[in-house]
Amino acid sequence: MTLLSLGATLGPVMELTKRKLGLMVSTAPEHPNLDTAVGLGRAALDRGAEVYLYLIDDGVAGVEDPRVQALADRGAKLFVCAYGCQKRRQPLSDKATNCGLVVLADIVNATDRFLALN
């Protein structure tokens, strides 16, 4: 699988219907990782997969980003690290589930594929 930001897709090698894709983004919203995560999430939703997006570290600044919210509007489950928000003096958002690393561990364990974009 290659990154969507490079023009590639998930490709035919990965059947996603009724499967779960976990994504974690730890970089700021202006980093290309967010575009990659959103592109992968969109492609997975198009194929019928469940998508879980966890924003952590500098990624918490992207919780209300229109690209992220568009993904959530399409059915992706959106989580944001509450501790990361606190450390960066960012208010908690009602547009995502504010949680901690236990939820991230659950996502890692419960998904068929998990990608960390750091």
The other form holds:
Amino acid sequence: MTLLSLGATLGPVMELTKRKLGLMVSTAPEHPNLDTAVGLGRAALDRGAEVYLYLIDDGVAGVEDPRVQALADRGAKLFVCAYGCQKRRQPLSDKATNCGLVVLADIVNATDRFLALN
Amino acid sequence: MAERQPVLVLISEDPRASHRANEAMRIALGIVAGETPVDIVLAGPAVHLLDEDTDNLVDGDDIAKFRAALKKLAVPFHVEEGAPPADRSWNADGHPVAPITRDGIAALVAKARRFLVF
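Okay, that was the form predicted alone. Show me the form predicted together with its partner chain next.
Every chain and every other molecule in the complex is listed next, the one we just looked at coming first.
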């Protein structure tokens, strides 16, 4: 049995293949923004897109959040603002790429869609 | 070759009450450093990012540092009309500013490629 026999088409499924979605979250993990970002990231991955999630400002506290790590386990590229971690005396995590704003600028420029959740 | 569309950073957080105004300005600086054109708009109380006395601002030392870097890079601030205080000490450093109306902000939104709204 194939999806096609169920009336599904590959068109919508393949639509996002190889496309890039950039997400930035600047709010603390308790804020609904993180759920929104994770949900969007999950949906994009389901459809074959590449996902780049950049955590900044209060968002850096979410780097080891299970929701974020689940996204990374599925292939999302996870970045965390090293300055934000340092300012909050939060240890750098080996579960994300610790980086600076030039990486954010690259994500802003290189993705097909970019969403900042502030 | 078409002109590169700018990233619009719209800041309306009050730097007297929240660190997020400074963080937004820092992010804008980071994107400018990545050689991406950026339009920075200070709306409402965010104009206090240009207060002479940064002691009353959250992360005031950082604000002085980041806005000096933006001035050195000749990045102007679009400042919402009517928002700057009458105090003559405002923008004592002579940062290049351009007054902008709400309609003007809408026009910047229309020509921007990415948005960071704080």
